[in-house]
Amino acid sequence: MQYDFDQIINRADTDSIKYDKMKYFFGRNDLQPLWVADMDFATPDFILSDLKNRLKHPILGYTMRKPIFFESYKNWAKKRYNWEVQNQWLDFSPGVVGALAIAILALTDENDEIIIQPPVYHPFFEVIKGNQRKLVENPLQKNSNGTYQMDFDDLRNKITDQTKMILIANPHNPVGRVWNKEELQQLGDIAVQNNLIILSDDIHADFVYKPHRYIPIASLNSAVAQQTITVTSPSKTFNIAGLSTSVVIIPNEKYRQKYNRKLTDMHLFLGNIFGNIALVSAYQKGEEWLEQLLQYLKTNRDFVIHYLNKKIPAVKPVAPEGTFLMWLDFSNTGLPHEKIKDILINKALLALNDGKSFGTNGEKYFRLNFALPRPKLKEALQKLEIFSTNK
């Protein structure tokens, strides 16, 4: 079956944060939204069909997760990532960020140090500071070819007796790196040597462009696996984030028991009927749809890079190896950050994520979501051409 990713869907007045909260975040509601990391593509028909079938039953009472819930993820991980996940490793969360918070509460104490690698997904800051843990930054470094890498020397220097955990994103949001085996092994070795828990947000695992390959850090070896908690979900891949359903993989039994105890204490273990159904449907039926989506997104990615290089050379894209997000460098415009932001909002009429919200090294950067129909993407880039003439 051929899927139509060029279809333009009106999302206004659907309680969409991306569309219906623009005025709250940007001061106006007439912008083209390229910010929140969900896609402007229809949720796959097979998922919607399975949800509609459940709605034929007139009662939506308390629900449970059948064995197929975790089994479908295990099969997906084996086929897509060559990762053998064991049944006993698996747990649940109503959302990836929620799982990060639960893990932090379960496995660290107040004032413990937790490391992040900015510029990085802004909720990482919130789940650490909001839970009274001490945030320590190990900033990514931009190398000579314009891509980012981990600074392992700085990481080693930042670890103290109070450092208990490091949060990573794989693939990385917003810079789009898909960490390779050598990088992950170095990080894993450091974690094992220092008894450091790796809390890995892998929600973008399915969005990887060849020749790059997603490698779960917990798949490297048993020692690293014992230090790793991996959190993932079909929510980005199949555009079902509103169903708040995630999978948590914890090979370490002690960590898993503590995580599950906190999840249970907070009474967040139930989930919801439609999230359960959608996850199973996605992982059992979604491979063909995903392959077509990846090709469409790769073409979108390349289209943006070519367009910027040709028509807006002052805006430099960081080519993502994964995700549907692009980190844009506006430094060569010669404008201060707040002026760039003002032009984006009030002249170009575009809503992009402010790079400063991603922490260190976010100055004069903005994040663009390119998961939208190509005609709308071209329209957005034409608006961005204001930076080809603005001084």
Ligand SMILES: Cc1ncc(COP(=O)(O)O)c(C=O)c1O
Second form
Amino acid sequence: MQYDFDQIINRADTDSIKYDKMKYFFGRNDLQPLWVADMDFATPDFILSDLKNRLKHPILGYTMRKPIFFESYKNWAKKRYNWEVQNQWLDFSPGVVGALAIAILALTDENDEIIIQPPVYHPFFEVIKGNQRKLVENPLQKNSNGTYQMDFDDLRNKITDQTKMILIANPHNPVGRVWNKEELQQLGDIAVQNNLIILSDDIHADFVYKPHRYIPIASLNSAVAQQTITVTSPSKTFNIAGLSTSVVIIPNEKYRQKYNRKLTDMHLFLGNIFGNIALVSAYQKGEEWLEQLLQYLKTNRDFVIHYLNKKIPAVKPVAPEGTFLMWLDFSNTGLPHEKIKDILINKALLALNDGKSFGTNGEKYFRLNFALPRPKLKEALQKLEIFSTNK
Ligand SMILES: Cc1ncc(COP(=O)(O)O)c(C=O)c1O
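Same protein, different condition: the form predicted alone was shown, now please give the form predicted in complex with the ligand.
Full complex below, order starting with the chain above.
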């Protein structure tokens, strides 16, 4: 079956944050939304149809996760990433960021240090600082060829007796890196040597453009696996983020017990009936849809890069190896950050994420979500041409 990703769907007034919270965040609601990381494509029909089937029954009472819930993720991980996950490693969370917070509360103490690698997804700051842990930055380095790398020397220097955890994103939001084996190995070795827990947010794992390949850091070897908590979800992949359902993989039994204790103490283990159904449907039936989606997104990605290079050279894209997000460097416009932001919102009428919200090294950057029908993407890029003349 051929899926139609060109279809334009009106999402206004569906309580979508991306559309219906624009006025709150940008001061006006007549912008083209290119910010929140969900896609403007229909959730696949096989998921919608499984949900509708369940709705034929009139009672939506307390629900449980059947073994197929974790089994379907396990099979997906084996097939898509060649990762052998064991049944007992698997646990649940209502959302990926929620799982990060639970893991932090379960496995670290107040004032422990947790390392992150900015520029990075803004809730990483909140789950650390909001839970009274100390945030330590190990900023990514940008090479002369425009790609980002982890700075391992700086990382080693930042580790103290109080450092308990490093929180990474793989693939990385917003710079779009898909960490390669050598990088993950170095990081894993440092974590093992220093007894650091690696909390790996792999929510974007399914969005990887060939020849790049997603490698779960816990799949490297058993020493690294014992240090790692991986959190993932079908929510981005299948556009079901509103169902708040995710999977947590913890090979280390002691860590797993602590995680599960905290999840239970907070009474967050139940989940919801629709999330359970959608996850199984996605992982059991989703491969063909995903392959077509990746093809579409890759063309969108290349289209944006080509368009910017040709028509708007002052806006430099960082070509993502994964995710449907693009980190755009506006520094060649010669304009101050606030001016760029003002032009984006009030002249181009575009809503992009402000680079400063991703922390260190976010100044003069903005993040573009390119998971939208190509005709709409073209419209957005035409509006961005305002920067081709430095207006
Ligand atoms: C790296 C990363 N982690 C987590 C999330 C959100 O996960 P959830 O909605 O399940 O909390 C996002 C959404 O943009 C993300 O980019």
